[in-house]
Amino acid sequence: MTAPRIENLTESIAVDAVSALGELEGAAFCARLARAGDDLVEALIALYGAQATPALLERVVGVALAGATARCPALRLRDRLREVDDDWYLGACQIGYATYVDRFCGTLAALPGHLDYLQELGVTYLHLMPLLRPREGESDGGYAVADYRELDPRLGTIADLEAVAAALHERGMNLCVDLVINHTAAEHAWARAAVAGDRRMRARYLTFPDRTVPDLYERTLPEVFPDTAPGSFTDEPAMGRVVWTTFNTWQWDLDYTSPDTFAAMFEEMVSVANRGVDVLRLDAVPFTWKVMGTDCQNQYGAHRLLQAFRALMRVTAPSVVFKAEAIVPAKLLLPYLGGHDAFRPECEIAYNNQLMVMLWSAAASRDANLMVRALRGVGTPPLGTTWVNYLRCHDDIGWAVSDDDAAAAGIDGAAHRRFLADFYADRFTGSHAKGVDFQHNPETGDVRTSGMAAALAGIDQARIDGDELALAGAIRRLVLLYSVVYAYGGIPLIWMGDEIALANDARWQDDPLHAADSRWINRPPMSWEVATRRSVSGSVEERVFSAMRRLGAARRSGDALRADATLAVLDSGNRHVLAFTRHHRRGQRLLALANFGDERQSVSDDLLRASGITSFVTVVSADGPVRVVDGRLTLDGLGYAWLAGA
């Protein structure tokens, strides 16, 4: 069978492109196709072999052209601008904020009225959690999508989403939304048609005539939700088949070995992108390709899928970038940013889960030693890509401490993971945290943790106790942790409410749909009454909000905080203190220090020389300008400082 050739297709589609888009836009479309075509063809052949026919290439490029044609004039202009400023997401000005719409403000129509608040905080990147229409009832927080072309009616309409995107763009802000590509809800039209006997739709899902093959897969598959959804397969009597259900019985995994599934999902992707979205957060991407005898995560095919989707989106909507929701071990993360032996574009952004885990580890142990070793093992994102760095999110915290990193730090990995789970669930003597367990796995002993940042940092407990001294320390701890998030590079992401130390949701179990899922404790409704206290001098809210604003302003102070600055994690010579440098090719250098100890600590000024800094200024700190005294730099307990020089 003849392999597809992008040159032939570019020539043949040129007339259609000019007819649909006009001479200038049509020529631009063809130029993008020619540029991305080799990546696309290579990925399709790797995925589908003989099935990667010219007809498949023609189909998906046709979808790309239809999508480009459907983009409104404002989005076409945005495409042109972003083709010039194609690394906008690397800028030091980028500060993210993530929230559920209903929890934040009720509806999309109400959201523009709260943009002043976000701008006050310095936000330029707004991640709205799942918006697409989910199944009725339990929906895994919206990640069981029943229709990619409609929004959750409780949140608003497609027109409302487009209005939000336009309002954000007018303020120089960017919109990120979720797209679930590993699975659909069992109520999705494709799944309903499959149950009704449509063979083409059935082929879009991973189904089996009996348990024989699923049982073979189960031998090596870990359970994602062992408490609430054990196993990875579900009997579907109405279809007379067994369905692959990695996450829940009503979330059906798609079968990407079918080229039809790939092409169909790309159509849905284009539809979402054309609503004004700047960043598509691709959910559960490590699970998209299955291989017998493995854990069916992070497989070669999953990366090739992303490469093919990426190439097509660059042709359709070049202003749209991808963010990989890949919460995987550090050594497996860089490939989602294209970091292979030969660079292949996949996602421009990925979550830096390791930083989040290590921050909470250091906060509990008052020790940065493990953190230094773990972060050094993460690696450097390829040129043009970056991390999202975060302290908390909508999800639980899985204590991803590798045994190798732990051994290098002189501790036992399993024991440290148990310590962290116990500490943050307030089962450890001296703990300040008010988290709760999530998904205990009795076979492995692993326990994950839920809770808001303020609760895990000790603010909730100090308020309960009325302990002002403990409260002051807990606030310092929360701000210290965010100081690392802001300085480490990439895009710092604030979880809704952290900026005002919002507490755990005390009523999370009242909703029967949420009662079995402790993650809802860290998905509280936004309290706008509490938010008004950010203007009350000396209040908890004012102290935290003001500190976050200072971090944002400091972040915008120079190129060393850009995502494409070089990062180096140093040995500070003091196990309580994390030290890392950032150096941008334009010359600016920055040394960031964070003291996880409760007491005053000092480090040698040799760190400045190691950073290439001969003279410095304190860009921002917890306690005023830092000075060198007797060759030492000193930080108070739970203090931080960013020192800039050239």
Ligand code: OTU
The other form holds:
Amino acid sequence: MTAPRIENLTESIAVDAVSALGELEGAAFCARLARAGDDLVEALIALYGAQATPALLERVVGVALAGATARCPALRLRDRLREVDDDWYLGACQIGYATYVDRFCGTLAALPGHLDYLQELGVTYLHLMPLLRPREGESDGGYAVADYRELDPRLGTIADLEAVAAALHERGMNLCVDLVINHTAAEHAWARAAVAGDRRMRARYLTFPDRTVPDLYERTLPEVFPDTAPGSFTDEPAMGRVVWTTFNTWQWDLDYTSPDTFAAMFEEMVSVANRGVDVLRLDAVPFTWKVMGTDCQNQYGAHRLLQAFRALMRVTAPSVVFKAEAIVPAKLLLPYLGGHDAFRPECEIAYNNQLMVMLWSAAASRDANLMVRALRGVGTPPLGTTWVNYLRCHDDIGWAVSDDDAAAAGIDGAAHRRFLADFYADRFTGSHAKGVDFQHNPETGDVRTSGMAAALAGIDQARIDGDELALAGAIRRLVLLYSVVYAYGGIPLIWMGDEIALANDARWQDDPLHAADSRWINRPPMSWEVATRRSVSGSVEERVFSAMRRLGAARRSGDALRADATLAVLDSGNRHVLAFTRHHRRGQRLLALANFGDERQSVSDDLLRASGITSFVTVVSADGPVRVVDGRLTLDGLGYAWLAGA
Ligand code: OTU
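Right, and the form predicted together with this ligand of this protein, after the form predicted alone?
What follows is the entire complex, opening with the chain shown before.
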């Protein structure tokens, strides 16, 4: 066997690249290939062994060159600029916003008309939920893609998407789009051809002649949707085979042990990137590589696959970065950012699920003790990578509290997980939350929670009760939680509607396609009427929106909020108060405090010294400037403060 070598390819590809891209860009393409070549070849050999042939390398590099050639002049310019400004996503100015297009504004064509609103909020990064053509009927919110080259016709056309990208770029904003690589819809052309007997297409999916092997896998496979889509395999009578379907029966898992699948998906990836996408949100990446006897998540191959995609995309479109959607135990997260024994470029950005879970945990228990331990356990993203930090998203909340962290905090993991599920589904006396259960699994006792941030923070309940005092507290709680999201290292990502405390969608069950999936309770249509109240002084919307604007402005105020500032979670000495510091090597330091308790709390000013701060200003806070009195810093109930100093 001849192993593939980039050097063997260099001469012929150089000729092709120059003729396709011109002398300068052709040379740049080759330079990128030389640079990313080792990562690519290493990953391909790890994935495919003897099947990692020179022909495979030639094929995928050919796709990269075709992709680079297809990029329009504006995107090529973007590539040039970001080859220099290659860590733009670490900037303190970055603020993200995630939304479904239809729920936000109907169609893509209408979207540019709402960019003023997003800019008012300081948004620089817009994540549009799945918009490629899904299967008809139920489509898991678009996560069952029937065609990666077309848009959902209800949202618009490819040209509309390109226009949105251009409109965003003109305003200095970035576009993030979903790419589902773990599975396609059963209606995708590859799957249809597989059913029709095309052997090559069949090899793109994980199928079995009968249930024997699937049953062996099932022994160690957890269920993602135990309630609505039990098991991970589906009989396909039309094909006479059993198909691996981790999620719903009509979401067919791809077989990445076949290099043909990898190369084919890379082509789809490039076609999406070339519409003007800056960040590809790679969905469900932990699931792409299956190993018998394991939970088939976070496997070595799943990481190698991302590394191979990463290297190739760097060669094709250097301005495009990857965001990993890996909702996995904290200790398994850093590898998605390339954090292995030796660093390997993988994804630049990853969801910080642990922070999200811990924010809700601390809000329910009024206690930051567990959070401190859990956050420390996550570790530090490798240089040049970062988190998206978020309070809510389109999905449910899985109560990812590790038994070890719980034990270290002196509580029982299972009991705390149950408490959180009960608290947020309003089954706990004294709860302020109005969430609902998601995917109760009687076998494991596991239950997750759906609901909008405002509902989980107590705003919906207080409004129902007409309780002004409770409402004021709930608003403070929501803003407190977002203050941590904004101060923690990474890109804060606002879930649509949170900025105006949008309530749960009371009508989520009206749509029969959604009725079995409670996540739709936190996917309400945007209310532009409610949004206008953000300018009515004293309204709920104004109180939340203006606070988020202040947090945004404070973020932009200094280097300590850059994602590459060092973060340390401190022991605040007061279990109600979370304290962490950010220190940027250019000198700026920041101490962030968040009081999850309902009562006034104080902490020692030793925290300032521990943060290396000798004198400070309050950059932003819930209740005006913070002062040191008798060696203590005081925060009102549900108050927060960012203290910047040197
Ligand atoms: C993702 O979530 C999407 O965010 C969901 O909306 C989709 O339904 C799903 O993929 C399938 O495409 O299990 O409960 O570790 O947690 O991929 C949500 C990652 C999910 C998984 C995640 C998945």
